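What follows is one chain in structure tokens, specifically the form predicted on its own.
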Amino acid sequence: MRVRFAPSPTGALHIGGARTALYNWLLARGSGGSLVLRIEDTDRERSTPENVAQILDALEWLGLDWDEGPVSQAERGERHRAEIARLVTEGHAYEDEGAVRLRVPDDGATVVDDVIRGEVRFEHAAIDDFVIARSDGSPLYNLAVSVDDRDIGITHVVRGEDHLSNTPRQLMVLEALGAEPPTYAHLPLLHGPDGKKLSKRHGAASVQELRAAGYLPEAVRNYLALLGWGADATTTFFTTEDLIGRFSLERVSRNPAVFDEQKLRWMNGRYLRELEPAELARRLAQLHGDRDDLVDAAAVAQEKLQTLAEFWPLAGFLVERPREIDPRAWQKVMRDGALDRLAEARAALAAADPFDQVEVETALRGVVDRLGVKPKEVFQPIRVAIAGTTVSPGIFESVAALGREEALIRIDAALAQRP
């Protein structure tokens, strides 16, 4: 099996393109075949080196390697023009006001035998002779793609449903070239949860945006694989090795698939919780810049994280002292005797020995029992004092991770703000 991923470098690699790349990669890896990366850059105004670099960067982050390429379609222009001239010479095409058109039969139909959709019939009466070269001799998409697929030996073309209308034209070009056509499979479109075509309003639209939002590539691969495919009716989590072994076009649905970023967040959280703290810290360092003080904080925050980007707002206080306490948090929590309770907690923490999570919890629950108050009336003032806000990982784990000296310094600073 020889498949290809052939993006146009006119912008970032979007979610739908990433799924197409993944499916082709899974087919190649599962069959022992080859994946060719072809950059369809014949639109010279919109195709830029920066956009090509974005595509390569996205594929590399996703862990989708390729066996051949990247091949520039624009650099194959001479090959395309030679085939256009041959089609004219052999009578399959003709010049029309400088452009070149392929002859479409008046009768009959071209039938696309699609692996996913079955037979799709396109009546020739509804298709005009179509342009395969501009008046300046440059080839158009359907000609260039057909020549390239034939020359590269592509056996299966797996791409989005939006390309289905191009397929009968490409089949006609291939027939005129005397080439054996590949097998076609057109993937269902991606919709948002509202049933409308996927767009930026539904959340992250590109692979780079997913990375910046703190998703893990292995979670993204797992989730994208399920957008139109399933090994069975119940299995949700797949290792990459499982996907390679079990993926097949025959189990791809023809119905639109729904990209729901909330489901991706849930799945990503599961993947995050399965990482070793040291590995989670390494991933966090990739997103937040190189630093070696994240392991303890990562372990404390791990159970509450759904994305890597959530770490800093949630647990950044464990590695960097907050510049100030959020005034809204102070107003909400530090009232009705809260500072007196904080002073009691401070004394209990100062005496805790050893200063670990177990002893911290024992000390603070002792304050709750002695004062006869609700736990949050003791815990929330501590949280605001050490984190600067009302949100943090578990209070006992957080205090212990800070250490006695730093925890007491922050509590003292809060107590010093007593009116």
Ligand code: GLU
Given for the second form:
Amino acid sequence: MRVRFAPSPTGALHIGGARTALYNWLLARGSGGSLVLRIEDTDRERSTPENVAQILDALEWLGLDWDEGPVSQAERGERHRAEIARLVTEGHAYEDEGAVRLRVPDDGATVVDDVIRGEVRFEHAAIDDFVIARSDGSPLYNLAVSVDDRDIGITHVVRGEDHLSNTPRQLMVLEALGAEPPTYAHLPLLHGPDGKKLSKRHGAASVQELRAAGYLPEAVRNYLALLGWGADATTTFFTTEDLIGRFSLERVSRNPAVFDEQKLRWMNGRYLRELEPAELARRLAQLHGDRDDLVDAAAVAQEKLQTLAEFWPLAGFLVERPREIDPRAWQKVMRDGALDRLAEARAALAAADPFDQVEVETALRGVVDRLGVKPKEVFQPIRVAIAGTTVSPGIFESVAALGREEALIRIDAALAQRP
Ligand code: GLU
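The structure above corresponds to the form predicted on its own; please give the structure of the form predicted together with glutamic acid next.
Now the complete complex, all chains and molecules, led by this one.
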């Protein structure tokens, strides 16, 4: 199997493109074949080096490597022109006001035998002799793609359904070139949860955005694989090795697939919880400025995270002292004797020994019992004092992770704010 991923470098790599890349990669890796990366950069204005770099970056982050390329389509212009000239010489194409058109028969039809969609028939009566070269000699899209696929020896063209309508034209060019056509497989469209075509409105729309939002590449690979494919009706979690072993075009659906960021969040949370805290800390550091002091905080926050980006708002206080206590949190919690309860908790924490999660819990529950109040009447004031807000991971883990000295410093600072 020789497959290709052929992005037009117009900016960030979109979810649909990423799925196409993944499916091609899985086919190549599962069959022992090759994946060729071809950059369709004939639109010179949009195909800037930055845009190409974005595509390569996104593929690298997703862990999708390629065996040949990147091949620049623009740099193959000579080949395209030579084939256009040959098609004219052999009578398959002709000049028309400087441009070159391919001859399309008046009768009959071209049938695309698509692995996913079955036979799709395109009547020739509805297809004009189409332009394959502009009057300046530059090749048009359907010509360039066909010549490239043939020259590169592509056996399977796997791409989005939006390209199905180009396929009869590409088949006609290939036939005129005297080339065996590849096998075609057009992947279903992607919709948002509202059933409309996937767009920005539905949340993160590109690989770059998913990365910045703190998704793990392995979770994204797993989720993208399910956008149109399933090994069976129920299995949701696949290691990348499973995917390579089990993916097949025969099980790709022809119905639109729904990209639901909420499901991806859920799946990502499951992947996050599987990581060793040291590994989680390493991933967090990639997003939070390469620091090496996140392991304890990562361990404490792990249960509550669905994305890496949630870490800092939830647990950043474990790593850095909050600049101030959120005034709304103060108003809501530090009233009706809360500061007296906080002072009691301070004394109990000062005596806890050793200062670990178990002893911190024993000390604080002791305060709750002694005062005869609800647990949260003791725990919330501590939370506000140490985190500066009313949300944090578990209070015992958080206090223990801070350590006695830092916990008491923050509690004392809160007590000193007593009006
Ligand atoms: N360059 C096209 C795109 O980015 C893909 C063309 C193809 O796969 O044949 O949508």
